[in-house]
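In the form predicted on its own, a lone chain appears below as structure tokens.
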Amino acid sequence: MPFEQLEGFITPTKSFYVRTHFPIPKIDKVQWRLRIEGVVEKPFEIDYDALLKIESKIIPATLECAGNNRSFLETKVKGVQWGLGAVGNAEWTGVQLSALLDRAGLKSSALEIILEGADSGRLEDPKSPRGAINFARSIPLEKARDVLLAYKMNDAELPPEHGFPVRAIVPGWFAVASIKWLQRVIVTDKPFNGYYQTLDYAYWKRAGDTAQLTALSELQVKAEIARPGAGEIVSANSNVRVHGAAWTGNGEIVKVEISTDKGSTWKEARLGGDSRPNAWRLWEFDWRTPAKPGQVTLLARATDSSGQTQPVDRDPDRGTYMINHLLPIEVEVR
């Protein structure tokens, strides 16, 4: 997404941005079908004509990359180099998950759902098992409830690069736990440890003296700066436009401040229209620039309504993924 052009609440479709592990999957929607199985009582299987009678809901829900901002980590890691864009906000149509595990009828023992896309493939990681394997995550139990399935993104058929025919919208959790191309729907008894759920976005979470590999779930509280750009020249002593999103799994946001001097000293920007759960916010600030020409950097830093604040440091345990320290943008004022 060209983080530089937000203007609206919703991105538009054709500049969100996408991410794919293996190669898109032609899918037939006539032939498609999307199994419900595992500690149920009634596994069964569903055709898309039959998903789109039941009761559909429509939400707006923030999806980000786990690797979002990967470019601004100073030691430079493996992974995608992403700047600012692959985060993005639209609205999702479909079915509640919930609907489905109730007609399958979870067993008393079920305690994860595995989410399986039809995307798959061989991995070069001599650590992944051998062979092709689907991209599947698992969420607990309690999540599922949340879940939609989605087969309308901004009011329009899904289109094949965000998941065609159906795809998992997991609300307030960080965009890999979104499957795409679903096909399966798998609920466990055991935790799923699967290649994605543990040797793969998953990041060290410490208690105490110890750390435990934890697969990656929730949103972490983040402010980004749309406008000014990096490298972009304002005009001094001139009034400039400072606005951005800010997001979190954890809430809603609640304040977002501006440091015009290196977060030697804040400033409250303003919130723009309503708060939505699990949807981003946007918001602006009006900058007098310095009379006097040079480097400024800029910062945004954002809170939320569970007391949490983004940041400034980058915690090393967390690897290539959940980048929300402060971000610096640098402009030229002239």
The other form holds:
2 protein chains.
Amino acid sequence: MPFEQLEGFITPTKSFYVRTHFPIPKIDKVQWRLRIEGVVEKPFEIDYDALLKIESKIIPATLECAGNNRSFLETKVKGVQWGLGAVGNAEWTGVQLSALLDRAGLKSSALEIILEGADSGRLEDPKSPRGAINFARSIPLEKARDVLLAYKMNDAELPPEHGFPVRAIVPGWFAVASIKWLQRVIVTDKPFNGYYQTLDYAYWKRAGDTAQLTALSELQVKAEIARPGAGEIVSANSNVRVHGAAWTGNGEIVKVEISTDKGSTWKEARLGGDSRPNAWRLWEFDWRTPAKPGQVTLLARATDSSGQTQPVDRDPDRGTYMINHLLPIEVEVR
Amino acid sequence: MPFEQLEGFITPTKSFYVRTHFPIPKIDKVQWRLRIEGVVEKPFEIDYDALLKIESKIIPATLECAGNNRSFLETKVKGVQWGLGAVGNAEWTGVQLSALLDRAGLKSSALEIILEGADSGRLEDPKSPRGAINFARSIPLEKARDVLLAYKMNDAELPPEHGFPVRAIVPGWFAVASIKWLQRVIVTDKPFNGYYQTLDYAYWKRAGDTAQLTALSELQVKAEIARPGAGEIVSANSNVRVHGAAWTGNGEIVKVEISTDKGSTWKEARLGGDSRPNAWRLWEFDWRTPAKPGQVTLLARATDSSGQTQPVDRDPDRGTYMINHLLPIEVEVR
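Now show the form predicted together with another copy of the chain, given that the preceding structure was the form predicted on its own.
Expanding to the full complex; the earlier chain stays at the top.
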């Protein structure tokens, strides 16, 4: 998604970013089954029609790739060089995961829920497992009640690249957890250490002289500027609308501020619409451009209700992910 | 240790293999303290003299580097190209870890014990934590009762390269867990995911279409041939003593067999001495060499009381560690 095109609260499906790790599986929805298994009383399978008969729920949720903004890192790192656009906000229709877990009956030893997609393949990384693996991710039991098993995106059937027929939506978490082409829900009594939450999509959480490999989870508070875009030319001594979106995985966005002097001073932007849990919030700011032509660096800084705000500098223990330091947008005043 | 020099049950300290990851810390035993902390009722520190006053225990234990035999892998992999000698068996004198844990009083939430060394540094691996870390490893609570905090090796003060003044001995596990230069014992209520049990010293445990990153733990059943050594010349039509050692992390060695025909037929070797838990067992075999000169491949195969034996082929999900497939020794009959 070219983030300059941000217009409304909902990102149209056709411009919603797509990130996959294996070829998109071709799934016939008549053949498709979802299996609920593991440490449950009654494992079972459900088909597409039966899933659609369960009470549904519609939620907006912002999905962001954990590598979004990677092109802003000063030391170039491996991975897709995402700019601002590996994020989008859609309306998802589906069934709550907890309805299926209740039907299966969790045993008291249940600790995590593994979500497994039908997408699979072999990896190049010499430290990866040698055989084929399926894409899979786990979430702790207490997060499971937030999870939606979505079969519609923006009120239409899920497109193949977004996980047809059914994908998980784990609101407030990096999108890697929102498993597409869902085929199995495995309840487990031990922490899951799959490839996509250890050797990939993980970071180092430091405490004193130890650092622990930790699966990426909650979105980090962040504001992105849609317009003006990087390199855009604006007129001197005029009124320019600076606008964008902001989101967080911890509570809600309470403030977005703009700096035009590299962070020396900040002015508050206006938040648009209502605050919706796990969805981004649009914001705008009336900028009076300077009288003198030249380069100006725009910075946006979001703060959330948990008190978190964006750091000035990059934390290197986060590797190539969780990029939420201040992202400079250079514009030219003429 | 040149494994051809294997003579007795105990490996002399001067020929015991050494593997370190950071520079050897210089520790003054008068200054040294061991701290017991984490989810305990009464965290405390103990000094060297006080530790030596606690009732001691002497155990033989075989330490093997998880990368031992790496030079036998057909596809060359990263890491020290160990032959047969990254293993040794010593007598360790020390205090049981459980004595200190009992004094601190474990809280009911205790799950794992982190053993931390004084050795520290920064790593080259771009996926590693960026700042300095200390060498550390965790063991599950139920393994803690086997652990010895050793201050003597083969009845003499620990040499600096073997962990002076105190190292952990985790019997039956790969030696990476036997932390040298021990400075902290941290009781934790969450699984520990430090660098040396995730990005390093871990393997993929596969179940169906998932594979989980798993810290190396128990030694794998293995026999090594000391003599004849690789490339050694033996006389045709004569009696040659084939001998070596065998060990396992699961129970005890019950059988060692020898093949001189690439595994088509096997003959049992004699086990020497008594079986001692977590220590290797010496074995020998009287080989009548063929009348005709030529190359002969010797293979040794150990079986343990848990029924495990050595696989013919290498499991690639084990990466560069846990090498216990059959190790061919080529000799020349003249």
